[in-house]
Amino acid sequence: MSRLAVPKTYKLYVGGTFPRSESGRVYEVVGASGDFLANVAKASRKDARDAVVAARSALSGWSKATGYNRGQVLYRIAELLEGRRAQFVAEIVSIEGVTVAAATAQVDEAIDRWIWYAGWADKYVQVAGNANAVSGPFFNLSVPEATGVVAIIAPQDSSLLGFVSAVAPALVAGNTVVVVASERLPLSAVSLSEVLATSDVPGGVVNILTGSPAEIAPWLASHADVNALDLVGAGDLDWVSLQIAAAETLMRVFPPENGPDAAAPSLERITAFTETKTVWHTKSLL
């Protein structure tokens, strides 16, 4: 006896839980062949505000964790993603219409990217910080620290790799994030939220919104409790207006990037969302 498939409705990921959009809206996601794949929650302004509140609440604990501990957490994400490779490969094949080999390569690169950034978590401070030469009997040390809550518009033409490439570097330094996933290719992002929920990532450290970046981005850019804005995937939006809105609160902004190398792994993407604290301390004259 045949049975009907149960269509899945993907929810948001906010504060470590999976709420529906407060607006009650969803939209259909179709595959490369035009077939229906799933319903996905369409986030609203209120959902974005809730995500920022959750990110702010989680910031203290995450930013104060040791770099070694954050590295372990990021590595744990890679371990769980490795265990669900088949699911992510199948989703990418269905929604992007690429070959199994191409989808597998994307998943493998995403796993490797988590590991690459995990390795930097307890090392980037030594590279980005320094001891400054000053005149007088003082030690003068500059150390990078997390900026705070980072809002991210994920790359819109990549299911998984672009999303990981934008989110992982912000987490390395101890930031918490609110990320708007690809509107057309959201399945890998919302599946990754299930990985995050079952890994060691504290609730609220990563908050994932699905829906229209054009609708959500202006509210994040003008939100007074967002400290930085990564517009890596906002190239098709009026991103100049987003920069202007962000300037009202002196928000740090990372501009859009295009092409297959958008959000390529680099130390710059880690330090882009850090602030430098400089400490003076007297030397003993004995």
Given for the second form:
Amino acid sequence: MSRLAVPKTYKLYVGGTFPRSESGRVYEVVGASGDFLANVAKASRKDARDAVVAARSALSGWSKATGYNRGQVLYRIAELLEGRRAQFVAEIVSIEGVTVAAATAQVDEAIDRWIWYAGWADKYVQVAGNANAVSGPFFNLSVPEATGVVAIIAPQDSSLLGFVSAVAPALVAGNTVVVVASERLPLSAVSLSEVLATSDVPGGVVNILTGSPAEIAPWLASHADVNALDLVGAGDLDWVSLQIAAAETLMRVFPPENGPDAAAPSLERITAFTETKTVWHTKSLL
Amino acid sequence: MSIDRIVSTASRAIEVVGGDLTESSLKRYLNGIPGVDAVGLEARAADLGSRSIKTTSKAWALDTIISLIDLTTLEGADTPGKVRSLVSKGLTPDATDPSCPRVAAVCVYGDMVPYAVEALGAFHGDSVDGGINVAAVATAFPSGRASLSVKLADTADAVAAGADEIDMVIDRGAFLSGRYGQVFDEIVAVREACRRADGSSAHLKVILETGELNTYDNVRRASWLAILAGADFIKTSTGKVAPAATLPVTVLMLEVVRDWYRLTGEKIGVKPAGGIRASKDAIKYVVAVAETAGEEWLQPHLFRFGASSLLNDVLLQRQKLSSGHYSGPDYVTID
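Mind sharing the form predicted in complex with the partner chain? What's above is the form predicted on its own.
Whole complex next, starting from this chain.
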């Protein structure tokens, strides 16, 4: 007798838990050959709102953790990803229709990038910060600090690599994120949320929504409690009006990037979502 | 058998229980009240909580909620400055929107009443006159563990300082061990202590602390007991004990108030307090009031929310309704 396959229900990841969409909606995800792969939760604006609340409440703990500690936590995610390589490769093969070799290369690159970013957690301050020369007996130090809650529209034409490349740099500086995964290729993002849930990342630091970016993005862009907006995967949306909505509350906005090199690893992606704080301190005159 | 204790006279109790008011007649009356169908009550409360309130109804509900709030600060760390900022928040909840209604009252510890009265100045008064009342917790709040003379002095002190409303706690220990007469006497005595020199009287809210009463039957009995002894309001909780206010308990108390109204034509107020932080939850209470006691209860003389953080959430929802996008905690004051 042949065994009936048990398809996985792909849910949202908000505040460290896996809720269904508040709206009760799901949409079908199909593989490269057009066959049914899974039902994925279709997030509504209220799910986005809940995700922002979760991200906001996780912010103080995550941003106040030492850079060293954040680096350890991020590195551990890469370790867990490594242990789940086979699952990610299988998902990417089924949904993107690429060869196993290509899928493996994507997963490996994603893990390597994650580790690269994890290493920056206790180093970017030294590179991006500065001791400024001032005309007086003072230390004048500029240090970058987390911006706050970052809403991300993940690259839409990449399963895992694009998602990791957009999320990891925002986490390095201590931001918490609400990320809208690729609408067509969401499986790796949801599987990554299972990795996050079993790692040391506090609940609410990463919140993953699946569904239509065109529907959710305007609510995130106009949300007064979102501090920054990464539109890297929003190239196909009306992203200019998203930028206009974001300007209403003086959000930092990162523009869309297209092509295979979208969200290539760089220090700029880390410092994009930081605020520079400058402090004065007297020098000893003895 | 011990000698039957004669309890204090209270006009409501005499009218309902009979002229020869004793501990045993009171007990007989309260124990004769039918028990609560707990499953039915919780199902009813859950059903009331499932109503969909949208757009204009929601806007109305949010404004109503603000006008029913007893804005509360009951911390050991309270200072005159904190009370002053509480008062200014109560007067102008949303500085960006002058159409935002005022809260019904501020609720503070007895020693903070003079500061609240001073901060309110000309705005000290009833909500029908556009003012804000000052409510004070008294009678050794929150535990109620003090001698009667201390409790009465606590009450009289707050009334003399200018409190318009007194939130007293019942002696849960006495109630749970069946000494209904003692609880009754205390409420009657505190009610006396609420009297001012000019003959008027501060409104008396009786806190049942339902989280410590264990059963719905006890909540129903305690509600009747408080009303018989002369309460103007029955209030769920101090906010210092978990669980504080829950929807089923509030529905139950609203049912008692409705029954009392049918029996005597007199309207008693209800105040859920503690644990109501989200507008969504508060709207469920508004629905429960309208569908249990009646819409005429949705006014500050008959229904209040005891809350502190609820107000900010309601303001965020109001801003969302008027601006069309989600607001954030940066746009309301930090308390």
